[in-house]
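What follows is a single chain, given as C-alpha cells, in the form predicted alone.
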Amino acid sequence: MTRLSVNINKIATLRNSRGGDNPNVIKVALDCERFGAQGITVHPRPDERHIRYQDVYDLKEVLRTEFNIEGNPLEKKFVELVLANKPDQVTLVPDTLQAITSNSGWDTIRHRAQLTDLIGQFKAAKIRVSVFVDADPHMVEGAKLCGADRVELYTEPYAADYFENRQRAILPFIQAAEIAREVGLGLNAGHDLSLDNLKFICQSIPWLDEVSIGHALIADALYFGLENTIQMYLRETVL
C-alpha cells in the first residue's frame, strides 16, 4: 500500500485569504490524521502566500504521522527552519518564488555539488531527503548520486496525459521508478495526482513508497467532505 501524505497549503491560502485563523490549519492537519491520512505536507515559501513559517514550528509540535516539508534547500531561511523542526523527511524542490506552483524537478547532475552539501546537512540531522526529479533516469540516478534517500517523481506530466493514452503516460515514470529501485532510492510521486489517475500509477508501480496530494483531494473534499476524501484516496492506493 502506497501511504498517503496529504498537502494543507490550500487549506492555509484559504485561511490567508481573510487574515483571520479560519480554517485553522493545525486542526485541519490533525484531522487528517484522524480521518486515515498517514503523512502531513507542507511547502513554505519565502512570501508566506500560504504556510507561513510559524505554522511548521506549530505542526511540528502535535503531529503523530509523518511530517514532510518541501521547498527550494537554496533559500538559506529554507534550511534553517528545516533543520530546525528536523520533520521525517525533507523534499528538496527547485522552485522559483514567482511560481504559482513546482513545474520542473531538479537538475541533479548540474546542480550535483550544491546537493550533496545541501542532503549532507539535513541526513546529519537526522531527516530523510527526498529529491524532486522529472521522470528521467539519469536525473534519479543523479540523486543517488547526491547521497539524496529518495526521489518524487514529478507527475505533471503523467496527469496531463492520462485521458489521451495513459499508458504512453505512464510509461517514463515505470521506467524512472525501477531505476530508483535499482539504485536503492525510496520512491515518493506527487503533483496533479488525483482521484482520476492515482490508482493506475500505484497498480503500475506497485513499490510506490508515498504520494504527496493537496490540491485536488481539498478541492474534492468541498463536495464529498474532507473525511470522506481522504478515505476514497486511501482506496485508490490499495492494490
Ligand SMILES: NCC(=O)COP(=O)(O)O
The other form holds:
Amino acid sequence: MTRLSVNINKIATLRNSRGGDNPNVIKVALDCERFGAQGITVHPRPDERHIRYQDVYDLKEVLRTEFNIEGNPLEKKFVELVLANKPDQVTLVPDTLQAITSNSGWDTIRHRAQLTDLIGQFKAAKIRVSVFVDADPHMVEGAKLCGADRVELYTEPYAADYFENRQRAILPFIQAAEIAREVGLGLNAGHDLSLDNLKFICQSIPWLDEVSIGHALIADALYFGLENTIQMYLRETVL
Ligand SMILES: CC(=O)[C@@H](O)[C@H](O)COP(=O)(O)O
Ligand SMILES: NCC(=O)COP(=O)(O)O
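Show the same protein again, this time as the form predicted in complex with the ligand rather than the form predicted alone.
Full assembly next; the chain just shown is listed first.
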C-alpha cells in the first residue's frame, strides 16, 4: 500500500492572500490527519509565500502522522529549520528562487559532494532523507551514492503525458523505480498527481512507499469536501 501525505502549501497560499488566519493551517493539517491522511507535507520557500517558517514550528508541536518537510538545502535557513524541528522526513528539492513551483529533480552526480554532506547532517539528526529526482536511473543511483534513504520521483512528466499515452508515460518511472528497489532505496513520488493518474502509478509500481499530493487534492476538495476528497485519494492508493 502506498501512503498518502497531504501537501498543505495551497492552504497557506489561501490564508496569506488576505493576511489573516483563515483558513487556519494547523486546523486543516489536523483535519487531514483525522480524515485519514497518513502524513503532512509542507514546502516552505525562502520568500515564505505559502508555508511560513513559523508554521513548521507550530505543526511540529501537534502533528501525529508523518511530517515531511520539502525544500532546497542549499539555503542555510532551510537546513536550520529542518534540524530545529526534526521531522520524520526531509525531502531535498533543487528549486530556484524564481520558480513558481518545483520543476526538476537533482543532478545527483554533479551535486554529489554537497548532497552527501547535507544528507549526513540530516541523518545524524535521525531524519529520513528523500532526494527529489527525475525518473532517470543515473540520478537514482547517484542519490544512493550520496547516502539518501529514499528518492522522490518528480512525476510532472508522467502527469503531463498520462492522457496521451499512459503506458509511455509510466515507463521511465517503472525503470527508475526498479533501480531504486535494486539499490535499496525507499520510493516516494509527487508533483501533479491527481485522481486521474494516481491509481495507475500505484498499480504500476506496487513498491511505491508514499505519494505527496497538494495542488489537485486541495482543488478537488472545493467540490467534494476535504474529508471525502482524502478518502477518494486513499482509495486510489489501495491495489
Ligand atoms: C516538490 C514538489 O514536487 C512540489 O510539488 C512542491 O512541494 C509543491 O509546491 P507548490 O505547492 O509550491 O507548488
Ligand atoms: N512532493 C510533491 C508535493 O508535495 C505536492 O505536489 P503537488 O501535488 O502540489 O503538485
